[in-house]
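The form predicted on its own is given below as one chain in structure tokens.
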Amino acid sequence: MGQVIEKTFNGLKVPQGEKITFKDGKPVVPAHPIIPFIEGDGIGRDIWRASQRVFDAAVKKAYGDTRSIAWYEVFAGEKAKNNHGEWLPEGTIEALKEFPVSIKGPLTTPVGGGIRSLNVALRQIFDLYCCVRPVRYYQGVPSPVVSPEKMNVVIYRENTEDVYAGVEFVSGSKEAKQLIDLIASFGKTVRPDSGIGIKPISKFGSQRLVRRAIEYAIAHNLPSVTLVHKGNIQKFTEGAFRDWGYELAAEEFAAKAISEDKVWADFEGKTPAGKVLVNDRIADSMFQQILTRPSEYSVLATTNLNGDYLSDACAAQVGGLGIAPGANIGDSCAIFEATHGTAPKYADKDVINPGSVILSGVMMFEFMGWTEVRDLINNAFAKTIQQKLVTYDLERLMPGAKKLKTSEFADAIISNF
């Protein structure tokens, strides 16, 4: 059942169990992992405590008592600023560093100085330059769209760069004032009033991103891969990353991956059999196409801004962020979100939907290789909402659907095991 470690952090003894470790920027995962979890603010109370039954029972429908989950409370967030007068413990951060594959809920966004996000400060701290969003439907879920069920797409975002890099100076400030007379030194204009934004987009934190998506989509022999920009505009930066992506995967992909140019010159526009495409949109276009033509497209690789908007976008088309999962995801480092907010009006009222952080743990146990209970869930999920046993935010929307509780609902999927 694991080894003892004799070590505290936040002051919790660590559970028995296993680490977790990286190899080559992959996880290397024991029979009984130690894996940490940020319960989340607000709505977070309820949605992990019935995310957590959800997740042990169906280990145990799985595997019996030969694997199991070693949870490990960590902290941050309001219950961190009150118990340790911290939103983000040093003993969180070495936490997370020593049980490097974790899952949290929403956290607050602190008023004022200091942190500007929690979320933003972990993926910094850990490097988790991939946020990846899986969006697909689920059949029964109430959407604005008449064909939802055509949106099944992993959209794979830059998560260090671009605005979460940005550097800001108030209009009329002695920064904003120097940087526009810098500007102006290089035959440029900017109006002497304007704020000032500088958006940092790099060849290495664009590549590290395309080749993880490139990765995944030949991992689970998906078609394509989509680099999103916008360098019809911004040439040196979003222009930039899609003609990196294409450098890296002609470079270290050739036999696997081949351009949308390549594929019209050489083979009258018909992808070969056994090879990735790898194609470009800008950003204005592919939120057109993901309304009209969303079955074309299996992965999305975007920069950071881009990729923020385009999650939500599809989001929206298959049911919304009550059931959006999320990760973060770095070359020695995990962790497993919800995407949606806190809706502290909520908190203790056991109402709120919990998918968004149960389908974060589908993806979670993916990443660990544990594929039979990644499918236990996913297929549980999808049979309870066909089953029209939702919470309020669906049962309001699905006509002859039966209201749940939180607990209740996690009640209903176990049952769907």
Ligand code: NAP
The other form holds:
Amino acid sequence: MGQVIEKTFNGLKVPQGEKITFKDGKPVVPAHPIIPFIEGDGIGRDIWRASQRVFDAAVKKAYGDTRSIAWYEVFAGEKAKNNHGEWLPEGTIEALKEFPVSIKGPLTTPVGGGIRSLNVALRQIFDLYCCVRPVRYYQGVPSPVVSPEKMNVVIYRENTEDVYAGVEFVSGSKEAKQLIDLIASFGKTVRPDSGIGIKPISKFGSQRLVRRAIEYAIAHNLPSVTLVHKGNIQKFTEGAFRDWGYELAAEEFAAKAISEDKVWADFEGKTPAGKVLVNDRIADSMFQQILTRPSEYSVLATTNLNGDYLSDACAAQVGGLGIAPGANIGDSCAIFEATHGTAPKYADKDVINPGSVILSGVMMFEFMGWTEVRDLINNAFAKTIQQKLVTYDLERLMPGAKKLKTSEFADAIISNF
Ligand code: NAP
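Can I get the form predicted in complex with this ligand as well, since the one above is the form predicted on its own?
Okay, now the whole complex, with that chain kicking things off.
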């Protein structure tokens, strides 16, 4: 099945399979794709073992022997440091470039010098400019709100700019002082003992993110894309994000999307059938509305920092971290990943919830167009939770639930296919 690839990465042979390629920002997926995985540190080991079993069983159930995944382990984090002396070996970067759809567990962020965060490094190296976080409710999961099922959103968070760009200067440094002097020459005052962080938001960065969000809404027949921003205060960054978003919608999606202003001006506030409504909300109001009127929102396009806060707030509302999936997507590479950390105290105990990686896999299969696998896993996952078969984190909050080990939870999902 597939070609034999002679090249090795980190000294490891590539399994027999076929390469995924990208055309116009979309993956072209063969029947037996080679997919690299980074197992992840801490609980990553338990989670990956369980998740891979679920993925393989679902592919087999959906396609028999006509399709399969050639999993290829690549190293990052502690395992890479131990085996190769580096947190993120060059071989791993090359492999992720060569086989551009991959999945990863959580990684320890090395403390002290060197790479700031491996996750941030991967996003930058591969220009993964969309951080995508779908947030929906699975019946039976304990939630802090009365009607968690009303939330069903997909957050498209810009992943490369904003205060995450790393343009920061410590208080008292030569650079901070020079910048403060420069700002003074523009007639603005900044206290001399300030640390300085720069918040760059570009038209290019904003529009490529909003484009992906609108494309997603169109492809999935979703009613709206909401541009979330703090433009009432930060006019030339957050406000510009909103303006560029509307501009892009008008220029590139005139036939399929319509702005809220136009809906009111021409259609008495009723979105014409078949069009995606593009509206905007100020971030603080958005945080209220996800609690008070969650069903009015479907795709949220956000700047980087707002999206970071908003994704966790939304995830908490439907039952939390252990089952929140994520993806980082660019034009020629996509890495699907757990959104939680390495929870070292639970490592190798076979107790942790593998839901975040399993549902990240669901996103990956959807991205690959393997929708039968997506649906099999999604439905079986929902059913398993409804049967109150869950790991410790949910069991402690669900009266009458049965506590399963990580591996048993995977078995339960597979038996529900
Ligand atoms: P964490 O690993 O996410 O764990 C915090 C707590 O969240 C756990 O103690 C546990 O709570 C709960 N939790 C996390 N994952 C869970 C799962 N799969 N199932 C059930 N409960 C889960 O956060 P942290 O302790 O702040 O970070 C530890 C390390 O992870 C750090 O090195 C950090 O840099 C790294 N990290 C990596 C990523 C990433 O790779 N994407 C993301 C965040 C953090 P209870 O104890 O209450 O059960």
